[in-house]
Amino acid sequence: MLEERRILITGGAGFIGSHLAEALVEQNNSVKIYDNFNSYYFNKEANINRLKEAKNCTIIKGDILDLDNLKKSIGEDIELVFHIAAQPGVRFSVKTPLKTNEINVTGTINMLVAVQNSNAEKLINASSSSVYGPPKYLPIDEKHPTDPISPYGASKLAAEKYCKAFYRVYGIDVCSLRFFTVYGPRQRPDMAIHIFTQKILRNEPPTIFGDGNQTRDFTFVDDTVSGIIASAEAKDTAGEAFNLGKGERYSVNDLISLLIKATGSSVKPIFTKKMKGDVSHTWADVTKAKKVLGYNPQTSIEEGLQKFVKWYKSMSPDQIPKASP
């Protein structure tokens, strides 16, 4: 647990941020979450009103590609920075890889110069199972070769060399989570859990891309979020890379099966060709978080998409967004 820290947050308005902005305001420090509340994600004023009211929380609108905006608001108090802030999707880099490079690649560069002139103790940078790519072998852990197959991945990947190059020169702590497919309350419109509740609930078939048989290390928001937090309070972690997943793998058709139970519902899901940039398989080895982080994730699949579908439906209809088929 984080106590009476000072924090900036990028991103932390944002379906992880926000959840790691509550937590740790939660646990009683002062945090400042920096955004943009761009209008790719939905209603994201929505996901911080629990915070504005806040007396430890400051809510700033910025953007990292703002280098003399992130340099003020992290000052000279500033101890810990959460870098959360980034573009997603591996399907959005596809069709624009150049935003995509520029806000994860240029904004994380960005950020490491504004840390470096600052008093911060340690940055944490938000990273990616993507930047493996297809495995070699599975689980994966964080030996296993980097070899993207997306701009987004590719711009992960690139974001991680980065930090380790800015502590390798400047002596930065700088670490980097590599998250696995995690999902939640809150979570993105585009994502494939917020789209198949969404169909599944209008009783309209899911589409699912491929056979179906590729399967994800689904990892749940509080879980990742725990392991953000234990990344910032572990020692001996500059220059390293984590994996944050479950470190188990379900079948996007298990998946399917298991929305299907949750919600009550009897619909059978469609199946279309496979899109560009999505790996086969992912499935995390977290060994060595669980070494040197302690982390140590709780929340089962089955309890965690109950909790998704519990809030999805808590909804009123015009808070529900819309996402792609």
Ligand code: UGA
Given for the second form:
Amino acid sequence: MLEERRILITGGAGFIGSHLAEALVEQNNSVKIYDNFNSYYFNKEANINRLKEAKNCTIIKGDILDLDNLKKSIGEDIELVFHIAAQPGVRFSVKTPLKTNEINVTGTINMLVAVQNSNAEKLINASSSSVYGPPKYLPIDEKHPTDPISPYGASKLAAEKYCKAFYRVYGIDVCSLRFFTVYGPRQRPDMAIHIFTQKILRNEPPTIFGDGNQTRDFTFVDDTVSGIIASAEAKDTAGEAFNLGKGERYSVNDLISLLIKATGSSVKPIFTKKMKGDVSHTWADVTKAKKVLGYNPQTSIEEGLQKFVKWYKSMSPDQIPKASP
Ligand code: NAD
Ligand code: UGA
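So the form predicted alone is up there; where is the form predicted together with the named molecule?
First the chain shown before, then all remaining chains and molecules of the complex.
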């Protein structure tokens, strides 16, 4: 638990960032959200509804590509920086590699420069399981080779490398956290669980890319957030990378069956071609995060999907994150 710290979160209006901001506000920290509310998807305002009312939270509409504004927003008083903003989406990166690179690589270098010029003690960088590429063995530990197969994965790996270089050259206390397919209330509308739930509840068939035998280590957002906060408190994390997954994997076919069960639907999926950049399997070995951070993911897939479906059903359409047309 972090308490009474002055914190800046980039991407704090997004899916994971807004959950992190809520947890840190709840723990009595003073939180600044820095987010450009970009149009990758809509309804991010609804993500921060509760935060807007919190006295210990301020919201800055700013771009991580605007270094002056970033430096000004960190100022002299911010103690901890969580860099969560990015251009996410493996499939999107295949269509728009330059944009992905600009936000994820240049944006992260800007963060590093801004932190270097500040009094912040520590920077936490949101990375991704996509840095590994196709697994050579499972589960994947942090020593597994990094050989990404999507522009997104390459951009997140480049960002990690810059973090490590800034640690080595300038001594910045920065670590990277490799999240594994995160889900939960407010999940991005371009991700599988969100798309499948929306379709199933409309009684439309969800579309599976490939044969559905690909597996993912689906991780509930509260577990990811607890790992992020633990990393800020932990010692001996500078220059390191940590897997934050649940430590279990399910196939996309299994996922659809679980969602059909959770919703009581009887729709059948349809199959289309495999997507470029899509890795066959992810499965996190979280031994290092457990040992160094005290990370302990708790939420079973059944419980997490129930929570997601309950949230989805409870929202009015204008409160649910919505894909760009
Ligand atoms: P998200 O799109 O919901 O959140 C990202 C936020 O960053 C958005 O609110 C967006 O407006 C903001 N942003 C984007 N570009 C910006 C810029 N130039 N300046 C300021 N703000 C900007 O995505 P998410 O799923 O919450 O992902 C958060 C982080 O976690 C990202 O770094 C992503 O790469 C990483 N990640 C996510 C997952 C996942 O399963 N969701 C898995 C692995 C890694
Ligand atoms: C997710 C996030 O989107 C990335 O931002 C993140 O970095 C990555 O996790 C990660 O763990 O590092 P992905 O695993 O591709 O990437 O997440 P989903 O979009 O939820 O897809 C999961 C699986 O479902 C993929 O195999 C995908 O091909 C499949 N899928 C997705 C479908 O079969 N149909 C769909 O309509 C959507």
